[in-house]
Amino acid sequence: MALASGVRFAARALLRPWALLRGTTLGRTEPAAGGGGDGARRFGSQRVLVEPDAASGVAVMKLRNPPVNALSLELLTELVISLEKLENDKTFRGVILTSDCPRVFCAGLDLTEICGRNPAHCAEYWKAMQELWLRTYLSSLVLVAAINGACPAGGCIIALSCDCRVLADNPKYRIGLNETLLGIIAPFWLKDTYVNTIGHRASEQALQLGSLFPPAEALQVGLVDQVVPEDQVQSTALSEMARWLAVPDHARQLTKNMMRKATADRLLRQRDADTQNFVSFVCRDSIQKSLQAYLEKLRQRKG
């Protein structure tokens, strides 16, 4: 079938030697509590756990780079190597994408990974985003994003990348894209992605403005497909997952790929040249002062 072809094209096409990381240890395995067969044994790495459950097919990905899952190269590369481990074992089917630190689902990109780096590093930062977004915009896998505290930027980035959100029902835990706040702007495919998702004037209102929305808000205006409350918000991935599962993989994978592609293409075309624009604008003078002031500002409150 055409997608099949091409979803594997598409993979073999997205992992780049930057992936390997030295010290990586996504073989190990671990009994979960209570024991079991291979259905309860744990697989991961340092900053992300992954908990399956063979019998139904679905997986639980936990993000723990503490303290907020700040979206470090390291974090990003064994994120993609996770999934890619999922998608090569054809007893899963479906991810379910959560936090494994209170409070946060993710606090978006590690701004130390582009404030004083080299534009080598900062190539080498933003080539691991685009390919956790390709990895997740494109997987075969369904993705439910069980977004238990707050999401901004990066976070937000994971979660449209996910086929369904679930989001907790507490007023800090705001969900959005914030760069144009940070002095920095959202790269066209995130763009592309948020007007798949909330509409064209939505999008040129909330990303000007750098929105973060609560989550009433966020429902309202499409960001996300459930609010629930936080004690809720597992059992509920679960449920939305059952009711994607009901539908036959194959119909369901080339639905999304045709609904996904064009978007997709976009930027696999012109990764390269997308890589070039964001590392010539965050190592602008400018830019750098405005990040260094901003992580100036986090490091008083934490002191």
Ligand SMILES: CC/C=C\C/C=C\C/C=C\C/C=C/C(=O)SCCNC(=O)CCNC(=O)[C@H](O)C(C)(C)COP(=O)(O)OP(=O)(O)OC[C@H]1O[C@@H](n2cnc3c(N)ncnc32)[C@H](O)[C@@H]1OP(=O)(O)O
The other form holds:
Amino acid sequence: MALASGVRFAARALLRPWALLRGTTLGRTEPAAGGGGDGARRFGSQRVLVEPDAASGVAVMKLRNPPVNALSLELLTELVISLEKLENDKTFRGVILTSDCPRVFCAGLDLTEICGRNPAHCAEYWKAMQELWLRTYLSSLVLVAAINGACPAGGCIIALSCDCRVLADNPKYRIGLNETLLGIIAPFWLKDTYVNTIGHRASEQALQLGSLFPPAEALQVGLVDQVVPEDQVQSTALSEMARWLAVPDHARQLTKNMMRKATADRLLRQRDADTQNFVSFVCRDSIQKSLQAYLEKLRQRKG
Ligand SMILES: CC/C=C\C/C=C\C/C=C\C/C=C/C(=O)SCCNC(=O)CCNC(=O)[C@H](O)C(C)(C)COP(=O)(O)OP(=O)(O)OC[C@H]1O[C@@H](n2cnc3c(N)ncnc32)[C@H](O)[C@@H]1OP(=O)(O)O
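The form predicted in complex with this ligand is what I need now, so please give it after the form predicted on its own.
Next comes the full complex, and the chain you just saw is listed first.
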């Protein structure tokens, strides 16, 4: 499914050389764990490990930005590049998105990318977040989220952009859009994605309360599709992938586009306004203070 040319252009313009080169090993391949035949060679970058299996047409894409897979500008950029590489390789039909960090799938936006940063950086950062959402939400691939850890806010939106979600049955692994608890709000396209997944009334309540759902409640509200023992998340994600890949790609892709295009177009039509809105909102003194206080609280928790 071709993304709007504007998005492709934006992606290329966004993927500045330094972001690609800083500590990454883009393009370098290494044997996947356990060897494996042709096509089993890993590739990716410093923060995204891709384990492709050409025989099945499925790749496992692991977020590897310790300690909590906070969505730094580099991680956002590397995720877009890795996904684009797999989409352009017709060997692959599906991607399982998971975490290489223990206990956390993705901690959401890297708050250090917006706390104490200038408006120009916040704008660049938010464009990268928009781009990742557009890439995953509209991907021609089948995306299955194997959620093997905590999944708040920005991490939840990545999981929601996938076609389905498998969550480990650990009460510490909570998922949801908790932005209001930080004193911020989810932008309309996150709200739209939530509504498209769990419905308007459930979204209205969960967004206002900043709800982080434990597995049983996440399943009940429809935020995730399966809750399984932690050691069965990856195998269950593979089984779910097989179910989706049993459908002819073209028909599935056209149907996915029919279901999601209107939501994505809403952002595409007003990307710059959304960016300006984000920058003016997060750069307010009151919001900066709120985010700094939240970060401080996180850092003191271990004390
Ligand atoms: C009109 C609308 C306009 C604008 C909208 C405005 C904003 C955009 C809105 C929505 C989009 C998305 C927003 C977000 O994603 S905001 C971030 C939300 N994330 C969270 O609330 C999660 C915070 N983290 C945690 O709860 C825990 O860290 C976690 C459960 C993930 C893991 O716990 P654990 O005990 O394993 O680790 P910690 O000791 O807590 O953390 C380790 C280390 O990492 C730092 N950390 C954690 N999360 C973040 C983060 N999101 N950003 C940056 N740094 C983070 C933490 O401080 C520790 O650091 P250190 O002490 O230095 O080791």
